[in-house]
Every structure is written in structure tokens, then in C-alpha cells.
Amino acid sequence: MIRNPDSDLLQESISLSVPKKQGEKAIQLLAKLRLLNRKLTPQALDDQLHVPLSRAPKPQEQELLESVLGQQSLLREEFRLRSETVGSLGKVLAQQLPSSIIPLVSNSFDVIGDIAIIELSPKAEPFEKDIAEALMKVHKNVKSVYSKAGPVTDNRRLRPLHHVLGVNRTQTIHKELGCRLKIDIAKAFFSPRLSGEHGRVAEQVRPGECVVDMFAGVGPFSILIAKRLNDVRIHAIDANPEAAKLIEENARMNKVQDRIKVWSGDARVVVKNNLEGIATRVIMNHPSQAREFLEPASEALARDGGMIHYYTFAEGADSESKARKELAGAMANSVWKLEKIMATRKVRGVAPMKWQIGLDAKIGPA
């Protein structure tokens, strides 16, 4: 066991050791797994930094943190535990809410960049600033809060938002997975609890593949692929003008824009006039419209096909299974055929008992 050298308030846990040059990105991804244990405080060893974490990794957790960090250790050592002089934001609602609301308030919400977005019910609305000023008292990094407002309307995946607290601006950099991603969360559609989705099919990627990203957001998918890759060329598009102009910002920003060609249209449209017939690798992240867009993202495919990461929603306890049959339906009628479901997963919850899946497809002409 590597020993601290200091011995006041120290407690063991086990730990991941990394590069330093890797420690940001390493930090990044094990809050994202909610692996990181916040209680402790890393602690750099020479050249590592050793990173505490809240259990240990599964194995496809384990698979996904060598696919982006590469190899590293796992060790038992013991951490000094952060000075906790704020609290937890539930014991700073206590302070400031009735006993009645606490519990009525999530302490499930997104941060994106330094810009934190909330979802109450209609009872604790009425208490929504003391809650903003809750959350940005404990998550220091936190400038802006907005509220959702309502349900995503309309093709272009935005949700209306209501201004709580901070600063009165929609646009932030989120960094993620190593890449800094321009966003505005009133123009364009980004979730930050895609990380892992994110870097598990970017990893998948090998030099090489042309990808189309049909339903590209600011580009999260595109850009991580073309961070990892040189020898890759990627299509991304999006039916929302504004996310398109994000795309090519983020593609700058990142240095990676000679390896990605922007679209700005209905992904049936551009496919057809311009991208039948040259990707190895589809991306069909739109779960409430993906099933509309089969039969294009797979005349996208090479004449001997390719893969296709398709998203839907199901709910109730089969709900992989239902995703999977949804999927052999939606082809039934296709000149294409579903050879293959090579992997499925629930990527995220959106209500209970219904999830966002993911499905790895290997499709070839039928």
C-alpha cells in the first residue's frame, strides 16, 4: 500500500493512477461513470496523479477507461479527506427550504460548461432562486442556473429554459473526453450524460472509416472520433442551422476541422443527394425519430454495408428487448437486412422506468 505522508484525517480508498498530462480528462471521465470519490482530495506521485475512487470499476467501465486513458494501475492508498466547509447541497436546501420541499427537489441536474440547468416540480417551483443559489453556493464552477421551462418540441431537440440565477447567457465551453465543445444551450442540443456514449463508439472507430453522424448536435460523436483518428473522415449533420455553425466552430477549436465536412439540412436529404453508398459507420442519435431515418442512414452505408449505432426509447423491465424488436421491425421491409445486434445498452434514464438504448447493428444488403 502506497502510504500519504501526512496522517491527520486520511481515509483509504482505492485509486487510480494516471500521466498527470491525462489527469483532467481522467477527472472528467470518472465523474461522468460516477466512479470519482468527492470526499478525497488526488494527490500527485511524481509524474501520476492518483485519482480516489468511489468503488471499483466494472468490467466494461474498466474496458472504457483503458480505451481512453490507456493502461493504468489501480492501487489501495489512503487520501486526505476534502475540507468540507459548504456541504452537501441537500444539507444547504435544509438551511433554506421547507421540510416539505426538500424532498421534491432532484439533485439529479446538468452542468454544462459553468452553466447548470434544473428540473423542479410545480410545488417547488416557487422556491426555484433559493435552490440556484443553493446549487452555485456548492458547485463553485456554476455561473449560470436555468430551469426547464417545458418538453423538447420540436426536430431540432431544444427544450424551452427559463433564467434563474447568475449570469443571463446561454453559451458555454464544456470540455469533455479531451475536447472543448462551444455550446448554447437555447440553440442547439447537448447532454452532457452522453460523455460515455460518447467515447464507447468513438473508440469503436478505426482508421480509415469514413463515419456520417446523421444527427450530429454541436458534434460530441464527431469531434472525439476525429481527435482520436487522423486517417478518418466524418460527415455530421443537423437539421438545426445554428448546430451546424457549432459543429464547424467546434471542429476549428479542436483542430480537427480538415478531417470533417459540415451539413446543414434534413439528414434523409443530404444523404440522398450527397452520401449514399460511402460510410462503414452510421450514428443515429435521435431516440424519438431514429426509426423514421433507417432506410437512409443504411443507403449511407458501403454497397457491402457497415455499422449502425441506433438510439431509441423503451420503458418497463424488457425494455432492451423491446429496442431490439423495434429495430428488426423497422427493417423487416428494407432492401437492407439486420445481420447482426452486437451489443445493446440502456445509455441513460429520462423518466422511471424508461430509458434512452443504444443498439450496435451490423446491417448488410439483404
Ligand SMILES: C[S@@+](CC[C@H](N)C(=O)[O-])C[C@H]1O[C@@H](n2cnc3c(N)ncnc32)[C@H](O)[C@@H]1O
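Numbering follows the first chain given and starts at 1. Computed from a prediction, not measured in an experiment: that's the story for all the values here. Think of the rigid core as the biggest set of C-alphas that the two forms share within 1.5 Å after superposition. What changes on going to the form predicted together with this ligand:
If you fit the rigid core between the two forms, you'll see the Cα of Pro98 move by 2 angstroms or more. Remark: with the core as the superposition reference, the CA shift of Arg76 between the two forms reaches 2 Å or more.
Core-aligned CA deviation for Ala26 between the two forms: 2 Å or greater.
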Contents of the next structure:
Amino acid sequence: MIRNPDSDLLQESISLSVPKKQGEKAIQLLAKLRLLNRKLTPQALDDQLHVPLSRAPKPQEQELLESVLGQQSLLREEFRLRSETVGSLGKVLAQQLPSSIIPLVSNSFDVIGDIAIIELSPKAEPFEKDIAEALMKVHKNVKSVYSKAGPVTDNRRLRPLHHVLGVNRTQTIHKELGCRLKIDIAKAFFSPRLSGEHGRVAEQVRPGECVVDMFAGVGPFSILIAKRLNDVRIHAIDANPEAAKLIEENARMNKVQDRIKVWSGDARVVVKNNLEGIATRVIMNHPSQAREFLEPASEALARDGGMIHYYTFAEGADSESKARKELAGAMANSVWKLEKIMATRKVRGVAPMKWQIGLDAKIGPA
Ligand SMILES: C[S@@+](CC[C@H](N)C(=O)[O-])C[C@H]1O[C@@H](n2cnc3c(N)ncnc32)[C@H](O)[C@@H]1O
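Alternative state: the form predicted together with this ligand, after the form predicted alone:
Let's see the whole complex now, leading with the same chain.
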């Protein structure tokens, strides 16, 4: 059994963003110019296709791209490694482990900064040191390997971890979409699998907005939004004081502390006492409990309403429709009105046939 179907590794790359309808033409031209990064997978975000590049285009190449493709922009962001590239771990493991073990491990790890976190089935556990060694051989930047040693225990969304190999240090610096994030895997939640979602939400924010990030973790949404826009106000809340401390540090490290106010405490209380009626947008990335916070999230919005990014877990073939029904049901008795669900997407797989679902919802006064 492969436990985490979406855990391909991510790698940062310079990229070109073009309207989706230009996608095929862009890929052909980039390949001709030897600018296409074939190790990484292009990704679709809203109506744009983001194509990873092997290097920055020279000025004359840039001119050619503009004349053929029209409107486009150069970005720096993370892409999934193509499966052939990820497969190199499988090849190294194949030399060291019984072949029956390979399918159990080849897809079940995350890399955060220079730390790898593996999740092993009981059958693969006796081989954890060999697996960790192989991982460090393939991914030269990995200095420590930990394994997940139990389920998520409390509201901080942390799991117990067990040190397997390398330096026994849980702090690291992780790069995501051009931001440097200090992470402590033992003290505050972070998942590199949410990188696409952080980018997708940040891209929607416009200058002049006020954003409330209700369950901010170490601040990946907040920091990215603040890095993209000077003219923005962000309130980043987390009930875990260690997470709040890390947001403060991350804001300073990314030089955006002037536009992020960090609140350590229960989002319900922080909003009620300080943040009612101010936001154009509220981010609710706490899928297991977001539903219980819809009232304070709506109250944080300005009086004429705004956008809520709502997250939940849902299973089965109709998971997205279940998530939409959950949000509509929860808003039915509210003094606020669910005006329109603008977008629904599967953010990441969390178990076989179970996903974190993200909804962008326009909320207005009833
Ligand atoms: C799934 S994590 C999301 C982290 C972050 N948004 C990200 O994308 O990495 C949920 C976060 O909500 C925080 N949390 C849980 N209950 C909370 C509450 N009542 N008020 C504020 N934060 C809370 C947890 O400490 C955790 O950091």
C-alpha cells in the first residue's frame, strides 16, 4: 500500500506563467529554446499555466517569448518533480532493500528544509535505517531523517516524531515560493504539500486588501502574501504560541514585519476582541475544525462581505460536492449569506479516497 499518493517531492524553479490557452505553444517554444525544465511538472493555477524553466531567458529570448506568446510573467516557485525523477529513490532503495518493501516506501516521505520525514507501514519499519540512509544518499541536502510515530494528537496538528538518522535537530529553514520559513517540525504544523495552495490563494490577493489568516501555523500564507504586495495588511493568528513565535521570526526574516500583525491565541477570541468588520479576505486552513469558526470568520469580514478560503476533509468520489454542501449547510443559519462558491479543489490526498478540499466562497450580509 502506498500511504500518501501525492507526496512527490517539490523543487524550486524559475518559471513562466502564460494563459492556459497558450500553454501548448509556450511549452513547444520553450523546448525549442532549451528553456524547458523537463525534470519538473508544469502546474495549472486558475486560468494560467506555470511552466518551469531550466534557466532565466536571455533578453533576446525574452523578446521572442513576448512576441509569440504575448502577456506572460516570470516567477520563482515550486514544482513537483516528475515521477521519473522521484523514481531515483526507488532505484537506490532497490539495491539495498527486498523488492517487496520498495512499493511501501518510495512515495511516503516529505522534505522540509534539510529534514526528511518518512511515514512507514508496520511492514517497512524494520528497514527504517536503510530507508533513511538511501534517502540521504539520493537527496544530498537532507541532513536528518525522522519518522512519524503516531497520529495527530491535538489542535496544534502535530504528530509525535521519532529520530531515525542524521543530526537530531528539528529546526530548519525551508524555502517555499521565494519565502524563507523557519520551521520546527516538533513544535508547529507545517506541510510542504500545501505549497501549491499557499501560492494559489496568495495570487488572488490584490493591493489594499486586509487579510485575516485565522490558523496561520508558521505563516506560509501570510508571509507569501506580504512578500508579493507592499500595500496589504495581514493579521496572522495561531493558538499555538510556538507557531506565533515562528510567524514573528519568519516575518522579520522575509522583511515583511511592517505589514503582518501576529496574534497568539484562539482565533474566535482574537477576532471578537480585535478584528471584527475589517477584512476583505479570511483564510481558514484548519480543515478538521474550520466549520466551527465560520461565524467569527464572517464577523471578521468588512460589513459588505468578502472572500473566505474554507478548508475541510471529505471522502469518496463526490468529495468536492460534499464539501460544498457542508459549507452551505453551516452558513444556512448564519446572519451572513453564502453568495457564491467561486472555486472548489482537491488540495491534497490525506488517505485513500480522502482529500483536503479547498473552497473559495464569496460571503455577503444576509
Ligand atoms: C492545519 S494547520 C494550518 C497551518 C497553516 N495555515 C499552513 O498552511 O501551514 C492549523 C493551525 O491552526 C492552529 N489552531 C488550532 N486551533 C486554533 C484556534 N482555535 N485558534 C487559532 N489557531 C488554531 C494550529 O495550532 C495549527 O497551527
